Amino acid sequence: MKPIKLPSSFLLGSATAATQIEGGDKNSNWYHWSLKGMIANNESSIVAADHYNRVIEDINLMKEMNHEIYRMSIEWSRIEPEEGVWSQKGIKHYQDEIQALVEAGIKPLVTLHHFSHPQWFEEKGQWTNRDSVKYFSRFVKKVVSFLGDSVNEYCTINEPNVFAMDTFMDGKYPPGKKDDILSYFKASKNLILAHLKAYKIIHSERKKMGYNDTMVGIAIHLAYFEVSGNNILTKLSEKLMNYSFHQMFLNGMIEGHLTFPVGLGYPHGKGIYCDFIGVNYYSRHLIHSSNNPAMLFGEVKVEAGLPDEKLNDLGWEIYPEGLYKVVKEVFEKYKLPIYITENGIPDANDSKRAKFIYNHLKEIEKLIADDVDIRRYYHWSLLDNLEWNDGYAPRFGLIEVDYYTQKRTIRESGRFYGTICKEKEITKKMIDKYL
């Protein structure tokens, strides 16, 4: 291994979602579909990491691992728990939460829905609904009048593409639909379209507050897709997949043009509608034809026989090469700056963290020596949290998180990550420590 050298305008900190961690909120859609026993091993967020009532004692430990930045959501629920009641309670709380990480140091970057939505939301048939963009476009509004001066950085939606696959196509979130390709590209559409509005009400806002320096974009998950194989209906998968998941909400969500089967034209006008893009990166994935004609997607397999190193807790890739090779892809397309918003590892045994940072701040290195304008890593996770439907069994932390007691410790590889986030460089030494 050699040592890694980034330059010091280059950013590091780490990520997280408001459900995955914070507990305690019942308005939510997740907490409803926890009641159901839609998670695994019927847990509930409505534990997950205490963050709502910790806030203090994770910014501490995130200042103490020299993070610069911090990839925050705000829970739509606990602002608007019930449609058009706004809870002076939940805008105070992350008032203070970011006063505190910006009296930190620590730059905020907030997302305004990151997979989990009010439960009346939900009810009304969430983004299927013709109103869910109004609806939506009210929040963000709200969340910029109250948040001022303090967040200058939004990010409006987390990963579109995944969120309409796992809530219509593969029915692990709720509604739980299967199969639905009709409510996938109908929230498809709708997602789309959100985030133009939102776009264009964040920037309104704060012109009207007399500031210029406003950032939005989005964090779409850019996964690396091969073909696996040489047969056609293989590679129409690919390209199937590869439109669906990926360049259909890259074409609506960065230069606002709905393509088919979401629409057609420029509903907002031509022009561009991120000021950065967030990537999450995780893993490769091959592509193989589907035997099911409703799938047009194809499937999304690992490949076979990877040895256990190669391997994550949850059965992904670890396949670092991807990272560079998705951002490069996405930049010299759109020439905008890239923010990546999610990498990490869930590694409960906390053995391959540590060289998964690594590899991957390497393949980053390589983009900026390339000319590639990337400015901001932020590692997902900064807490063990609830992982959607798998529960509470992977551990995505850099922080330790004991769920009976609460009790925080930092891991190994978050130790070696604070030293990478205060240095700016790998060392020799760093490597002979920790890897």
Ligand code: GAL
Given for the second form:
Amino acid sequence: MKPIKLPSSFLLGSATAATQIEGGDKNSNWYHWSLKGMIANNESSIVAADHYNRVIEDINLMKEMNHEIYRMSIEWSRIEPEEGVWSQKGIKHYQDEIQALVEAGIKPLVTLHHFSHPQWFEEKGQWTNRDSVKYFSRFVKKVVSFLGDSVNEYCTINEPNVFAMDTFMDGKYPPGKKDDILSYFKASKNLILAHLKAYKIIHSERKKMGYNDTMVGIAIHLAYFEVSGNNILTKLSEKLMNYSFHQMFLNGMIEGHLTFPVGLGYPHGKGIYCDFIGVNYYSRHLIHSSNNPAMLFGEVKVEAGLPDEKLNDLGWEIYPEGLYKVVKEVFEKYKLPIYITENGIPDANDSKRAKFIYNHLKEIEKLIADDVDIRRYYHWSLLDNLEWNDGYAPRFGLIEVDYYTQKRTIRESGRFYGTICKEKEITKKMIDKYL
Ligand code: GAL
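Same protein, different form: I have the form predicted alone, so give me the form predicted in complex with the named molecule.
To see the whole picture, the full complex is given below, headed by that same chain.
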């Protein structure tokens, strides 16, 4: 294994999402989803990693791991628990959290929708409701006004593609629709429009406050798709999937271009609606031909017979080369700064995470050498957390959480990563010690 050197301007930290770590909120759609027994082992989001009550302890752990940046989300249901009603308690909580981060020298990147929203919004049909953009915009304006100068970087929507897929096609997220293609496209359209509107609101609101340093982007899940076999229909299915899972969202959210079937034309005018592209990358997906009538989406499988070291605890393939490929392609196309807004591994016994980090940073080193403007790496995740419908079993944390006592312990791979955050390199000595 060779040492790795990253530029000193390259920033490293980790990412989380409110529902997955905070606990305590009964107004979010995920709490209601857990009440219906829809999370593995009948688990609930109600306690999670109790981060809501342990913000300072967790920021101290970030400091211990030399974080320079941190990606977090704001729980909409804590800010607007009932339609049109703003919670001062919720607002104050996030103002204090962000203040504490800034004082710790950790720069926050704030996500405004990370898979969860208030139950009242859910009951209105969530993103399929024609007024969803209006509701979200009002929330966005509120957040920007109460965070003021303390945050200049926002991620509007996290993984609109995975969200729409898991909500309306795979039935995993509330309201658990299956193969509902119409809702998939309807919600996708609104998510795209919500981003475009939010992009404009955040810029104009901050401009009114006198700030010109605003950076707004998305966090898009880019999977590396590969066709399995030579079947012409499977190849077609891969193209359709790539379009409806990736390109359609990129067209819309970056260029403001609604393309078939979510729409036609430029509702906000031609332009560029992202100041950076946030890429969430996890794995390679092999596309097989499908018996599903919704053949459009083919069928994604992991290559048969892969050795254990190539698989994570959820059975996804570990494929670092894919990070290079998806980032290179999206950068060549749009030439916008790239942040890796998520990349990580469920690895309960911490036997693969350090190597995973090394191998993915190696790809980043190559991207930098090939003149890709890649600036950030947010490891998923700071802490073990609620992996949505898969519950608490998958362990993504650099920090281990004992859910009975809420005791935090930095894993060995977390120590390794903390040293990388500080040194911006992986030396021979670190390789010998951790890998
Ligand atoms: C992403 C998601 C995160 C986290 C991660 C690990 O799709 O944005 O919230 O769950 O996957 O699976």
